[in-house]
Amino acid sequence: MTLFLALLGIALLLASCQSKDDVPVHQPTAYTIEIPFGFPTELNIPDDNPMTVEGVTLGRYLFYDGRLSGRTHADSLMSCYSCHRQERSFEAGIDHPDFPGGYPHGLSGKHTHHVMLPLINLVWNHSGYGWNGSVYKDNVNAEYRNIEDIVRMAVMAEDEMFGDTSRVVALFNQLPAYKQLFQDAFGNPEVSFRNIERAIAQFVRTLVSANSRFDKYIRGELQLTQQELNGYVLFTTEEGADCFHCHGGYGNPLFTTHLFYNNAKDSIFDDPKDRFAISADPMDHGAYKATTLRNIEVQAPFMHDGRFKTLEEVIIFYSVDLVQSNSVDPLMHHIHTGGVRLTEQEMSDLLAFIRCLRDDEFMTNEAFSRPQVLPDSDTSY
């Protein structure tokens, strides 16, 4: 008897081994950011939030699906796509339908507090979203930190898609299709709304922009043209245009440093949401972040509150309109003349220059792009 209890222990033990290995372990694949050449290698990842196959895959449905908005009648549907649109570098243009100027308003009307800014080569972003900085990694005391967080504020803000995130989950819950993508990328068929805010920041990390033809010149494949290249000096010299300062260029090649910056648009300062409204700090009255210029040429309406309609109305101001304020950034080194006084030629120059930031590969890639039908539907949202 002793025997065969002994025999019937082990027996069971074999079996419960055998069971906890027959179990399938969640293993989604890697996705690995290729880092372009000359380019940072810290990404801002976070821990929690690791790069899948998978999850961007996961990613890139959401992002484009009204059903987002957490509706499905036609007439209130809202995704992502809705306002960063992928040939305009994931903002919305000023060429936008839906959006007469470029300037776009939510499902309830409202329109947004400032322009939009372009989903692009974020993963290299460490020093806040947004024009004021509001959503900050390292800030342990703010709701709001990364893109993840950023997903949420889009569905539940009355100028974005004006939703509510529960209703959104119970939405996604009831398609069959979207409960075995969750459980591909994350292990559990159960949709939550922190998964969808994980896969659609997963998604969002992957728009890299790296193949202007300034990248091409950087990586010795072809040659700027002279007046290019004439642009190029102006660009990155304090005696030309005196833009690398806030823009990067030589050295950096993100086209932009993250950082906020009064530039001397205006005097009088009334932005309840400028770069004072985060950091109190009285030199920060009217400073927003100086955006990339990669693809900037497609990106009108441009600064904050979409004031100028063309690069060339931006060059003039940066020339010959700067305002003196007592905020005004030390780096806006040519303030006490007006502006860079450019003339008609380096102006050009200039422009040239700039609009070979211009990644047509990024804007047509089809990693990127809207599927033409998305789960558990027979039509594109």
Contents of the next structure:
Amino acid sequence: MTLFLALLGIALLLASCQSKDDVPVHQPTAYTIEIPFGFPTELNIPDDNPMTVEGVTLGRYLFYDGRLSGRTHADSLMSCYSCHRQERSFEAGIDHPDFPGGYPHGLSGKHTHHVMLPLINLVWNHSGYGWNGSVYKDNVNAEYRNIEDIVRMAVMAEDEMFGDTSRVVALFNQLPAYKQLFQDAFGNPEVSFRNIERAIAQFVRTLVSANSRFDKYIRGELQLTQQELNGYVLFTTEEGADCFHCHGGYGNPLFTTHLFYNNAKDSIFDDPKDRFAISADPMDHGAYKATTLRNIEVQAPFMHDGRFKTLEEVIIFYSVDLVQSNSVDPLMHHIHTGGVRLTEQEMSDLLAFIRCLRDDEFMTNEAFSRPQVLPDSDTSY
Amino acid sequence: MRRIIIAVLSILIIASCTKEDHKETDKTARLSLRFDHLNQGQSLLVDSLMYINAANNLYLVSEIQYFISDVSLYKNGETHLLDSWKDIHYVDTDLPYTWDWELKDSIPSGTYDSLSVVFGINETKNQSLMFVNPPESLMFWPEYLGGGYHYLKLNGKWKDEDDVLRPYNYHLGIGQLYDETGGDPIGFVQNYFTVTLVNESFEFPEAGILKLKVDMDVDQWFVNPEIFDFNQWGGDIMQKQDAMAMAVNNGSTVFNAHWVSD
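Return the structure block for the form predicted in complex with its partner chain; the form predicted on its own was the one displayed.
Starting with the chain above, the whole complex follows.
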């Protein structure tokens, strides 16, 4: 009897083990972001959306798939890529074929409120996304906190995809190859909009640019030209062009602080979407995010409203055209002379340095590029 | 043989327990610093054009960011550097979490003679890229100007002689020496300095946390012993060693500290 009970016990134990093995275990492959030399080690990756190889793969497909608008007709397709072009550091660029001058509009025809910001090194942005930082980690409104939320906002916004998340989900749930990709990424073939947000956000977080001539210079891989070095000195000195406090340098190779400044463009502030709209601080009237200067050469037009078409215009503005106002940032201490007063040669040197922040490897990296074939696609979406 | 081994092991275990017990009976406490910012003895109001310095400049203060390092206790001629956890602390008027620094060092109870800190970072520790994450990384001091980090960023505005509101950046860090050609720097000056926060004997308790409130009176940067006139120096000083030397001289009277209880 004892032997019988023991055997029964062992049999039950084995049966329970067998039952456990039957449950499919979802084990995606962790994706690790390599930290480039000098870059911050703290990444903005939400706890509920860890990076995985499968998630990034899915996100890349979705990023480039025009069906993200929830539509399939050729005239009403729109994807993230429709505006965020790799060859323009993932913003539109002044030469965009559909958005003359680099002023994007949505499927409704409505223009975006501001010109675009590039999708570059955003995994190191902790202080808010967008020109005024309206999407930020500690937002009391949990629907406006991170890149995941920006995906939803872009799909729904009248000046972007003008879509409907339910329709998008219904469409992608009809696509078997995508369902397998969702299974691989999230352990569930059922498409949800939350997982669409997660996948695209994961892909966007992989868009790391750290191979410009300047990066190679600080890693000791090449020497800059004398003109570029002259420009570097101007960039990082108060008596020169005084760019570094807001736009970084060797000690802050992101080339932005990700903070918000009134950089003395105007004296009248009537934009309902400036930084003041978020902070309610009167000193933030006319303040906007300091953009990264990485790849800035290909990101015209410049400033939140795209008022400058060339980098030369921007440099002239900072040199002689600053405008006084009560909310101008204290860092604009050259304002009493209209700007930093660079000579023609200095402007040329500064421009040479700024151009060495261009990262062509980033803008041609196949891992970030449009896939040759999209899932469940017999045509170009 | 087995008995001998067991006996030796037992002795070793007991000895280690004794040591632990001894550790636990050490009388130690910890130190915490609370930073606050004043102007002419009153709580600082940022972005308020209401302060007049000794040079008669009407000015406002927008933000203050700085590094404090090397907290040291002095006792019977010996110096005890409190650096077992971290030795450099960043303070930012916009970031409340930076206003408190609770040091992790266990400090033996007893009477101490004085306490000092370094304003800024000494040349051994002030190495570029030692902070790669913001907000500390945003304090970097350009390589061309000496590298490392700003010791201080004090930003605001003042009314100039033409009654125009002008920005100022009172930034302190490594200074440069230039020759008469005005070319590249020919040398650098370490502008960090030691501030004695407590200069009378005090008791560290046998347990708990001793709290020191450290007040920076911003106006003192512009007076005592040297009067700093914005109209003379303009809106920037980080490439003006003479102006930074004045900041160093004035810096020792900028802080007042006193012990506080909960």
